[in-house]
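The chain that follows stands alone, in the form predicted on its own, written as structure tokens.
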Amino acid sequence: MDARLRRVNKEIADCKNDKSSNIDIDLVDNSPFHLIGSFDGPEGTPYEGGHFEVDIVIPDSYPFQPVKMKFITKIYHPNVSSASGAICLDILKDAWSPVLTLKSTLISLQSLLCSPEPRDPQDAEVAKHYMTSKSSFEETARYWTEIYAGGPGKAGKGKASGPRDEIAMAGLDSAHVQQFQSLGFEKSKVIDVLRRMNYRGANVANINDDRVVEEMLKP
């Protein structure tokens, strides 16, 4: 058994034996080098009550090279791509150290949910939302947790009890969307433009309506 396999097997066993951390790791297709890690959203955050899964790939040169991780569960967070699940976390890049383990890295990822770093974002649009209106951001993050991670609310894991609220998913105010819909623009176009322009909170006063309409008219 080579050193990498021996180390990974030990780390997987450590996670399974540690019931206090609430970090779970499962093999994908019985491979110790492709794993799924999971943990609960931290209490007191918009992710509370949700259960989040992370895809883990162990590189050939592990532990001298960082593990590759990305969220499987969709999450609304400045340091996670809302489209791909890619993660911006220093220990997954240049701050990696061979003393780090799968468990400690997943715990660090869980801690990232408590302390977003919007000034070093993976998802610039979400970061802008966070810095413009934290309360609106948290409301949107809670809704995503409900929709995708089985968080508390009317929705179950991965599906809503009714149609998904596209306006809430984008973190927008329904009155703002209706304002531009009333001008004859399609709802989906309005949502896309207002989301990209960060038409939220105090930032609304900084965006002229004519500028919004110009964006709506673009093909």
The other form holds:
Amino acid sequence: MDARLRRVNKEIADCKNDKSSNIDIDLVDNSPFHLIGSFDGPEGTPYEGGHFEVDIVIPDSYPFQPVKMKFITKIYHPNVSSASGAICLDILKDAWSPVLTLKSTLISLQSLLCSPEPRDPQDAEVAKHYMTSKSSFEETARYWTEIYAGGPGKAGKGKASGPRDEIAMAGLDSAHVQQFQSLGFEKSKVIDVLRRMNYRGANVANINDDRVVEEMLKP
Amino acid sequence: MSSADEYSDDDAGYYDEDDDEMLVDDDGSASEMELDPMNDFHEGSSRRKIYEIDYESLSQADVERQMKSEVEYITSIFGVTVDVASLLLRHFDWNKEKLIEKYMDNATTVSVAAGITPPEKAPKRPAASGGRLHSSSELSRESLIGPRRSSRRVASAATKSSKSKLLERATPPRQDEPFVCPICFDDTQTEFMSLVCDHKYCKGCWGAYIESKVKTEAESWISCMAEDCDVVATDTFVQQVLGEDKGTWGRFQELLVRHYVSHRPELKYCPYPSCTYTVSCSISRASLATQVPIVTCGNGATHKFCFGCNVDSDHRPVICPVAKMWLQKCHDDSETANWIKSNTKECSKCQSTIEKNGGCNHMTCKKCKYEFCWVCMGPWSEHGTSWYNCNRYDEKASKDARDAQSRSRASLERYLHYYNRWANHEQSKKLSVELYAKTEKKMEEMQITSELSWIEVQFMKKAVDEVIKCRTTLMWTYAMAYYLEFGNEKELFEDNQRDLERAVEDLSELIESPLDPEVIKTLRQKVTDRTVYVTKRNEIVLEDTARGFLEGRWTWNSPVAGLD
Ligand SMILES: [Zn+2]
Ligand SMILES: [Zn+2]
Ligand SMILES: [Zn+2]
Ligand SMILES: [Zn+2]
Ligand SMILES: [Zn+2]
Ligand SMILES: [Zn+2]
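Now the other one: the form predicted in complex with its partner chain, given that the block above is the form predicted on its own.
Now the full complex is given, and it begins with the chain already shown.
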């Protein structure tokens, strides 16, 4: 039997038999080389209560070259692209070792959710948000968990049951957004510019309002 | 296009009007011998021309011999094995002096850093300090394949719950079970190997791992497969693992040579694809202000490149810093100048579209028969005479410019003049692939229609080779002229440039003209003569420019980075 196939089959079987780790690996189609891994957001983090899915592609030279993983579930985290789900983690690159497994790699991803590394970011805007105001960042990450990963959130209070709150999605203050909207700019434009400029927390004092307006006037 | 015959009447005047540097034989004919392509390829310095430099081409085996003697030197002074010496040198990027200094200072630290010994095996430390599993009987599948503390991030960050889970899962070793490779789980494997760290894996996995490192990552620094283990595979280990896989072993050796060469200032690896030759040349940085170190690797006469910069072709006569400046300028202004590169233009008389498909610049409109120059779009009639001025830019316009707007327009026009001619020669060179095919066909035709043998029709191919070579020179003369300060020296430079350009265009036209079986013998003589003439004109440009650099005759109209 093909060595790669034997190894992957064993890994999938081991993972199925191991109930304690709470890591799941499922086949996407009939190929064992394209999988979906999933795990729960760690307790005590903004991802708690969410369930996260990861796309797994086993390259031809596995396990001698690293497995390819990216988040399917949208997640607000400095080391994960908020747009594509691409992950910045050393063991998925040059720190990979053939003794690492799909399960151990997924556990590493889970641990990454506990301790972001904003100094080595995948998503620079999210990383800036994290560095500026951790509490505001966590609020946004929690909101994303609620919207995309089935987290508990404030749904009970009726807030998220309506349309998605774009301001909360961008981690902004609704008072700030309204302030610029009142100058006649469109809401989506205001959100986009303020998000890019990291108009949050203590950083607000560093940004001249004229610069914000200038930015909004750009086509 | 004109036929070959049109040229016979102006031949005399054409050659005679030239200066005292006339190098063609008195009777105007040249022997085939002078066209020997090896004529311009010299190994020894005795026949070295002023625009050539001293260098040596080395095969992979030659470089390996050099590496071997470095390794032997280290083995002799430290009393270590060849494998260890090799790892030490590679770790220090072949800097012997630094290696010796650091090794004398603290051999243990150096050995760990160089992947020779694992930290816990290094002497002067308690034997049981490491947390690693040592003997094979202790190895358990679960403990190796299970989740492990990994990487800086996870190691520092694992939450309480996941960390404790990891520890729980490490089941005690089972002594009596047969060893199974923890990577492939193939229980039919019988041959296991490990580096000094004792991390055992089957030979098949080692082979697949090394192959993937070498072939996919082009990496020769191959660390142990165990996580966070920095012990590195020695050459002997790699060779043992690869066994019959000669392809990967060969590539591994090539990577070692490349690594060595990249850390030697006097060596440069041939940039041509899949070539494994190296050139050795001891030109100093400072000499790059006056010399252009164009070299050819011993693998083939077409593997020509510059030792001083990253240009993968001959950029004589212009020196590296100026060539670099010009290429940067062309890159920055590529959009402005893009239209020039198009292969079609409009006839300035009747506006019908004309396509260029050869290297020759003498164009004839199919519709109105207007003969013009592809480069300046001016009438061709002026180009055949001593009034030929196509190469020169009239600096008057930029001098007369008073306001900023006309100044900037004049500066763009000036740039476009030089760029246009540069790009045109480059394009003509590219069209030469086509020309080669056409010439080949023509040569076959000649053999059929005349009594000339295959050897005797080679003059056509030699002519094409020469045209391509000279167009390369011409290209770079425009880069040079763009930066040359206006004055007498530039005038003289442009005289030489003009003479070479005219000679090249004439020869180019001659070899692209339709073949008339009646006059093949005459054509042969004519092509041969003009090829010799073109070679000499090229020589004059290269020699005079090189001499000018040595004499400090050239002054630039803008500061050149890298020159004092
Ligand atoms: Zn194996
Ligand atoms: Zn090891
Ligand atoms: Zn070569
Ligand atoms: Zn150069
Ligand atoms: Zn016309
Ligand atoms: Zn012209």
